[in-house]
Amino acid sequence: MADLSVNLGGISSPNPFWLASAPPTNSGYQVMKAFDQGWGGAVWKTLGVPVVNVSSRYGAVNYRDIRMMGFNNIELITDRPLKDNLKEIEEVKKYFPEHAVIASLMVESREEWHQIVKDVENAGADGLELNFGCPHGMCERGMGSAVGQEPNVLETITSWVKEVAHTPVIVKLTPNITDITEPALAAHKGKADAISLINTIQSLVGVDIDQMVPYPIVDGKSTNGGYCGPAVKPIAQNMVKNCAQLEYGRLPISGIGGIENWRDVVEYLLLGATNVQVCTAVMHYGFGIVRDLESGLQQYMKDKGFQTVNEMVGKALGNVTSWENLNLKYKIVAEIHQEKCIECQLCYTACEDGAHQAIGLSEKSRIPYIIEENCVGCNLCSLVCPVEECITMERRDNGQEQITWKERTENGTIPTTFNDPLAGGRDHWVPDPKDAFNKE
């Protein structure tokens, strides 16, 4: 069996599936029942000054038979004393010594940063996670995503954390922000060990149109929370992605955001992660979907020749590019394969209302068909088409030819103006593309 065993920034796991710092992770007993069932590690849930939550806490999105495609939370960090999370860091360390337990911080001044720290290290903990992701709550105190939004302060609070850390720091970051890559820089500026992300994203996730109060509801009132699961996914790859491309400043990552089953960890790992964090999918799912992780991971790199997860880390970043560096020569088509279409025409609707007009109907037949001439190879037809492999995308270039916006524009092969055959073959005028990409 393939080595799933991994070391983020110094910390090591025996696989790469981590609990993220969440409600899952807000005990010991949930802690060591997780471990007990595979998990590698854990993000406690966020320890400080102990808060008063609201009830309730969740809303989610729901998408026809699919529950919780978007997960809501106006929860904030712990409430529970912090000795007695202490205490439990130091239990489960002695169950399970060879489990990564991480212990995400969020306090105020450098002095509660330097006591906190200590005392988490003494208690065990083999890593920090300094949270500046918070959308809620806590950044109206000025922490929380407070803090990730502004790099300069990002970077001074964990260079604080790096003058008494005697165990690796990761720094959680805010995907509430323009430029996800300026607070990793900063981090890397600020001497951090790794970097997570994302956290939550700043949203509401619908209305009471009777009560007139978006969810959750407190007594009668609501405001913005923080938004995960599968539909967070990806955004959190994008940017994970971008961090991972980094020229100068890299820093391993642990990837956060919509995991639910193995694939979603090889896109993750490929992508240029060293583990992941999940949440949402074990507060759907229970505990026990690390099996499934463990399980098709195991399969994965069976079939891909790989010995260790480190081999899949960043596999996937060289065929990532900018677009203007992608091949304008590359030629699909849609094919609809008769024997295997159940007549819906929604391709069809799809395709004239709302793309090419490239599929025809015919008067024989319900069954939709192609119009060649007309295909750009969007690949709508066969992302609406409720048929498995009803509708294919087919090459029609020859495979030798290859060129990119951006080389034709600086050899200046690119014409200002066009012949559009929908506006009566009328010339219409194109901007320069050269003033674009020659600007500093």
The other form holds:
Amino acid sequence: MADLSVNLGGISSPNPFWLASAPPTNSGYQVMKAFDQGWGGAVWKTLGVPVVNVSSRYGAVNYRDIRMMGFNNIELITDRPLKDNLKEIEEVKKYFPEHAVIASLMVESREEWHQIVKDVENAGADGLELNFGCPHGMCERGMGSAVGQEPNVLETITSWVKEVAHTPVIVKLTPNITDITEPALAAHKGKADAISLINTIQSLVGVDIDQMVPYPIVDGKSTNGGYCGPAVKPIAQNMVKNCAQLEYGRLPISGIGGIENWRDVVEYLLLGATNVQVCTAVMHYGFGIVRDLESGLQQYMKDKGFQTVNEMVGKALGNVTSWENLNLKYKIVAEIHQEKCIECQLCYTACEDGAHQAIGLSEKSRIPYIIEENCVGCNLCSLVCPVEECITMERRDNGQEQITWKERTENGTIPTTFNDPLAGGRDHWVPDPKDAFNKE
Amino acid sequence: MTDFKRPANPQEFEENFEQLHPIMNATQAHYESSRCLFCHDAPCINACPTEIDIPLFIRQINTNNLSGAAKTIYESNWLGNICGKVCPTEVLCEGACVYNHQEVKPIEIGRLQSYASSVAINRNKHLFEKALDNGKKVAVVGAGPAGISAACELALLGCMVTVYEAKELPSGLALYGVAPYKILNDTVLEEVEYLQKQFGFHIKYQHPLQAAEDFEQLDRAFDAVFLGIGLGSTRELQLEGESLDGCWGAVEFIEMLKTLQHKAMVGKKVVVLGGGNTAMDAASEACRLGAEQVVLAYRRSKDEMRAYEFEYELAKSVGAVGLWNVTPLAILGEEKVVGVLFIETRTIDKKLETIPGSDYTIDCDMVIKATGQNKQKALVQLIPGIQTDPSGRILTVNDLGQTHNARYFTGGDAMNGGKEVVNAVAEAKVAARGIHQYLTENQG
Ligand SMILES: Cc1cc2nc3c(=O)[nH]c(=O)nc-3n(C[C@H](O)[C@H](O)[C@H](O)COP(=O)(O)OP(=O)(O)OC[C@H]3O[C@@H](n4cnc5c(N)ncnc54)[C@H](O)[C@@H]3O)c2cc1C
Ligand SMILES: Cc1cc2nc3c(=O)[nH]c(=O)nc-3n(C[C@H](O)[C@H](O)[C@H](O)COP(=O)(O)O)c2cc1C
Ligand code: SF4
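Next up, the form predicted in complex with its partner chain in place of the form predicted alone?
In what comes next, the whole complex appears, and the chain from above leads the way.
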């Protein structure tokens, strides 16, 4: 069995699977139960001056028969008194000394920050996570994302905490910002030990079209919330990658956003996260999902020959470059494997209406065929095809040549005027507009 | 041995005849509709005789636009709920679903269709607006699936429609013929009632047209006539003993069953003669009524049976036993049936012949002849000009269902010789449009 233990900026845990600060870490009972089932760490539900919450609090985006593909909440930080939380942290640490218990914090003044840091460290917390991310409710009071969106303020508060903290400090970032690396660098300047991202994305998850109120509805009114769940993973991964690729000021990363299975975990690790945090998937399916996370990660590491989690971290980063460095000579085209085709013709419709009219239908058979001259290799047909491996993308260039946009810019061979003969699509065949009337 | 106890009350009857395609609940419908791939030029549409835009109504179910889904269905097929339950979907829409190529269970199109249309029926959704009265009067003869479909379509197009029906209830064989485990009588009647409310056509029950004068009267009172008269009684076998007590025609036996329900009579030992779907139904039904032994006897081999594979499997699953390559020589008994004298057969050079000396008797107290229905030849002969083919099917002069008598159109079993409900619905809709076109062209 591979060694799954990790160390994030000085905080060690038996595995990379942490619960994110959220309802699943609201109480000692839940955290103990999670550790008992296999989670390696937990970031406690954010502590501070307790709040008053509303009901209802959540909304969801369901996609066809899949529930909670996206999830939205308007909850605030903990509504439980600090002393109860401290007592429970102490208790958890007694039973699980090797596990990571991180106190998530959100207060206002320097004095309050100093006090609460001392309190949670006394209770036995292994680290601190500063919640500069909450995009609703708290930011209106000058906390949460109001801090995360102001790199200077973020840096100042981080340094307040570092004045007194004896345990490592993680700064949790909000994605509600244009360039995620700005707050990431501010955290570095404030001497944080690590960053975690992303917190939720400001959102409305839909509108009740009878009552004409967005969800979730609180006595006939609603407000924006924070979006999370599988739907946000692509956004979060891009941000993690951006922070992981920083040449100067890079901090260890705890990856968060839409993680539900072991594959998601592997992806985050490959993109440069040292460990991961999970919220929505646990709210949906419970702590038990950690069994799949663990067995899947173990199997993957075995298959790929990784001994420790750390060896994997960032392994995909070298393969993420900017668009201008991609090889313009690389050419793939779609190929339909007739024996697998179930004759749904979804590829035909997609290419015909949504791409490049490179798929044809014949009288004799329902199986579509590729018109290779028209195929630009966009992938769309293979993405819509419901059959695994029925449409594959096959390489057509000779594999020898390479030219990038950057190189062409340097050579002066890029299109620069509106009707430039160097345009990529210049000789690409398109049907006559009037042909549209001859189609069914 | 069959597995059923004789039903003693309506509840036991319902249990024995448990619905094969129960109405889905909203969650089932949502999950099932989510599976649809929304194929281009979807094969399911082409496989449906009424060409319902199936992917569209499935998407409408999925987005909780149930009225929209029902409208999509009814636009193509006036008996959306009935068809969803009684169509042999295995060989129609569901048989064409591309999932079959992947060995994935095809979409349950029939059940989704019934789900959406039954919601519209239960909520009494008024989905269609009739065209303004065009002053044309059309008579529809027969309130079976063909007649009802024609009546709806004609009313939609603005014609004044009167339906003449011999029996006291509408729906023809959809009510008196289709097996009770496919659909309940009430469900059939509710859909017709729903349509009648929406389209306001009048049905005159117990009003058989049976004499030449009846048709002359029609000609005087109406501008055109649709004939949806279906088929007649079970064909005679010309066998000794056919008139014995206990010897039934399948159509008559099933009508008795559908009418008397748990009070229907059945023998202890039943022999069903035939290899078509009606034979399979009758055998299934005899089993479910509590017959102890049901033998399905067919004169050719198992593979040559006309019945759909799944219909045979269904009969077999409730205890009917197949007996192939035998043909009856006589039905035995004094007053009541006591057995059937069979002789074995074989096929030589594609010709069926009996094997001399191979005759034997099977004891039974009921014989059900599922050997086809007569055509309504005598009735049709009362109408001047109309022609039939040698087998008695009404002939048409074009694909609009127009007969050799230009004022008469037809569709359904009377024209196609006996197919399914959905064919009758489809053909009658086309004929109704044909009538409308005919009446519009002959305006002056
Ligand atoms: C036993 C059995 C089981 C079947 N099971 C199925 C099934 O599971 N699924 C399926 O899709 N199809 C099934 N069918 C076939 C289906 O029922 C018929 O194809 C369909 O009902 C034909 O409709 P129709 O309107 O043409 O004729 P019919 O249903 O026969 O209707 C004709 C109507 O006209 C009336 N009529 C006849 N003559 C006159 C007259 N002179 N004056 C006034 N009224 C008259 C009759 O009373 C009747 O109401 C089954 C048929 C049988 C016999
Ligand atoms: C392949 C692709 C290319 C796009 N190109 C453009 C573009 O050239 N200009 C633009 O304004 N938006 C472009 N968009 C964005 C779309 O117009 C749209 O804003 C976006 O996809 C969100 O809408 P949707 O997710 O509902 O489709 C593009 C989107 C896609 C998927
Ligand atoms: S890859 Fe794109 S362009 Fe090529 S056939 Fe598929 S959809 Fe069309």
